[in-house]
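Just the one chain here, laid out as structure tokens, in the form predicted on its own.
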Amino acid sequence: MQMKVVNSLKEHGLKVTPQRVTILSAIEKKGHANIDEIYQEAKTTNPTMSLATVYKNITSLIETKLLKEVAINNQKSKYELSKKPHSHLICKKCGNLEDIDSHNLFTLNSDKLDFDIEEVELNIYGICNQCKKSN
């Protein structure tokens, strides 16, 4: 897994710190998770990485087009590694979040809107199977 996390920080042109690899190693770890949860994985492996550390690399990832935030109503925003485009499930209830490809929706209609896409943004909001089961 490091190994990866080294290799696309360097495809990226960033310098490969102790912090960043962490930091990506967190969130590749879970998948989607939010500052406190990067920050509190983090430090199990460097109990000396401060949040203010966190926050500089998560900004400097986002520039770079490494990782990507996501915005989800009524919540801290949560990141993931950059990958192909893709929406998001939340559930309303535990606030899991799964990835879901609709990219294609868009695009095979763009050439109709007259519109160029090129970056599609997407939260689908309901409840989840657990939450539907644990009723």
The other form holds:
Protein chains: 2
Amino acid sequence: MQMKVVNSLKEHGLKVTPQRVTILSAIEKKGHANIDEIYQEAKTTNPTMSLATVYKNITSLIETKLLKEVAINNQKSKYELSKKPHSHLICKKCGNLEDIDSHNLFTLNSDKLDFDIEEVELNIYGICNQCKKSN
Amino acid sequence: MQMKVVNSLKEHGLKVTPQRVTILSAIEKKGHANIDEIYQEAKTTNPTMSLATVYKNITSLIETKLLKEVAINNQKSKYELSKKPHSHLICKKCGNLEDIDSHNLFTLNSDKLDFDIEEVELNIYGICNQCKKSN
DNA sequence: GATATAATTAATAAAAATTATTATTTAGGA
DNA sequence: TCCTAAATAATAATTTTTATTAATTATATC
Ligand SMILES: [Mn+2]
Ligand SMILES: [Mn+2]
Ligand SMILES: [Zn+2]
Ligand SMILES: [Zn+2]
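Next block: the form predicted in complex with the DNA, after the form predicted on its own:
Now the complete complex, all chains and molecules, led by this one.
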């Protein structure tokens, strides 16, 4: 089994079920994936997996901070393994989403905001390099 | 009728129907609203308005750039009138979303990105001032 | 202002997405 | 190994969104 993913589940106090391991592995493989993509990918490993199980687990994996939702304009939300904060490039043409390191990308001045910041999300929408070539 | 909204529809080449005026006015009044909030608000002005009409119009109003979607983690998307670029504070407790001017909030260094940027979206999640007080 | 016409709408049905229910299975601790 | 609460598969129910269609309406042209 995926040692990394198994340990992650244990650390977050969740039972280690084959379904959860499969879901997390599917997401890890894809990087970012929506419910349907996770379900499809997971079924290749575990053909009897139920879609309701995917939904339920996505919810609990987010609650326990093992996963992070990425809400996107004009698409279904995608999910990714929690990792260090980063930003996203989202192609408006092909829908592809990719990570970019936030370091050196932007600097935030949140000094005088009267708001307890928990998370800062920078999403850049546009046309990806792939799509730029093949237009 | 709402002159501002009527002109906006004309400028974008959309027929000026009472439904559209109502929808846009509802959004303008609320600032940001999801489909249900728009529908509820619109019905106070136009009780016979159909939910399907709201959906259809939101789509065409976004296509014509009159509206902008704001996709949010753990909530249904909200919609706002297109205005100059700005950022958002989103409360994880009460769900409230409010605008903040991007000026002086962050600076972007997108020089060496191989990506045609169309839109930059900065969303800050956390606990709003209201919720901070009343915890 | 009246008329023609394509676009829009309300009503409704259909489809898609999400959540709830329940009997069965299972992970993990004793 | 045994117990038990938690998780799962299967399915139903609910919610959300989109499609269909007949009637209405906004607007361009007269
Ligand atoms: Mn990411
Ligand atoms: Mn806004
Ligand atoms: Zn692309
Ligand atoms: Zn709040």
